[in-house]
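Take a look at this single chain, the form predicted alone, given in structure tokens.
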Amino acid sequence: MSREKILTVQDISCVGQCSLTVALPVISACGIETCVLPTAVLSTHTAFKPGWTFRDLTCDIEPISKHWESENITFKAIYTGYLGSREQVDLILKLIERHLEKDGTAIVDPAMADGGVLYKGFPEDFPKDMARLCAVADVILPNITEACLMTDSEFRTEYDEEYILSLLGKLGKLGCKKVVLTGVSFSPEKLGIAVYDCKTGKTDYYFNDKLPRMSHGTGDVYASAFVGAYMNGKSVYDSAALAADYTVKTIEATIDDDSHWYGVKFEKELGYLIDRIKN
């Protein structure tokens, strides 16, 4: 396996498997070095009862960037997640040109809205700042509301491949080269992505049968398998397709167990990713 150093930008909860609790574990296990940057902390996810606890760690950004740059640490890759506000996004813009190598590969999941509306706590126009990240990316990987509410595009829960292939075109024109569009589906029995080629306009979609469940942060476990595998020289489809299969093993890992409600049973699967992987 390929002992790439990347770098993972997100927010950390100490408990729930979502963000870096999930992020580093799974690129790890695929023989990746993962090196971390914390943007919060978090005693639990959100979708805990309230009176959890957050400390926003957006002053620590830039000392540790200008730490690394004393050091001349740099990274094959770097992927973001979860940016609580516009002035992340900058930094994250300022750490990327700072340390990402010349052929190095960004990979941004505009982690920041599902089910048709922005997260708590995003300001309305926080989109267009997400979409200024994306613009610097070779892969993005957004759900169809953050699709939608970065192209300022109608958000509808039927539709057809007309309307998909539109949003992957305004997708493209945000100046990204790569578009991995999650949660697509065309029949109430299957749910998969759409693999876009920006530059050449090639169109590819995966499906698997669609579960009885939706659990909480099967995002991040999708975007860390997805890099852990296009870190090891799978193309973006392929690394797509695997992503996916595993996503849904972790859900059939988790599926009988209702206290199990916060997360996946990630790790009871990094064996078939790391053998998938290899293979």
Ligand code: PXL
Given for the second form:
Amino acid sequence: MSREKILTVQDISCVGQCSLTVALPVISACGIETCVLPTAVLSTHTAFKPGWTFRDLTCDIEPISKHWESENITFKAIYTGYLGSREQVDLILKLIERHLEKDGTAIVDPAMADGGVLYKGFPEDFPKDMARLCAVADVILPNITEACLMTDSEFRTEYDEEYILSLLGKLGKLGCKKVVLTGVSFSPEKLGIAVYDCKTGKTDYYFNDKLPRMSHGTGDVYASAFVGAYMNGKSVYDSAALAADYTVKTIEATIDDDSHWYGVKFEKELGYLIDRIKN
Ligand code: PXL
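Can you return the structure of this protein in the form predicted in complex with this ligand rather than the form predicted alone?
What follows is the entire complex, opening with the chain shown before.
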């Protein structure tokens, strides 16, 4: 079996263009063999009106991992996203220990919150568990809400660079090696990311023009494109910038369609992503 494959661990929301229904096509399109471990099955993501189904798959994680162990299955990278329960954190820590190759990369998107609040269904202290997973990661990809919740910081919509540097410093203390903080804005017309090296304290920014619409699922589109670019040998900064450009394209592809409120038309711009990765 080829060794050059990755594992992504997150829920499968049947409808809604997020988590696995984004990660699998995006990373595969980047030419990377993408194995999946679903953490839960939902009828839709949780931003739909209440009524969505939720099947927690925590019980399946250990038997799946045991079987993989018997087959000596390992991965070049493990990328985790939305988790189905807090118990999954310990199981995923074990999974990383067993199945991530020695020179492999653990990428954690602590997908659990946005706009200052936790997604529906998570217990209030869930960010503490997510922080334990971030502690072992090579790269974490939080938005500002997730960063605040994991570091007990005040969530602010208006801030200066000092606030962002303070958040990055606190995230660095969780134990991860690099942070890509999304949703950073120092002016009304620009939105971007901060890339922080937890060892050296070096911070680099990348900005795009801010679009007039926020969209669901863009965190997952961003993280998946980041993983696709990174696994193709791009640096953390170049992957973070490329993923930002791709995410902007997917929002632009969706912006005129009000009925498409639940996600972005990421499929329309896969050609752009692949061209950028090749160059
Ligand atoms: O896009 C993040 C996400 C993933 N999975 C589920 C969600 C959300 C955001 O709401 O509800 C189930």
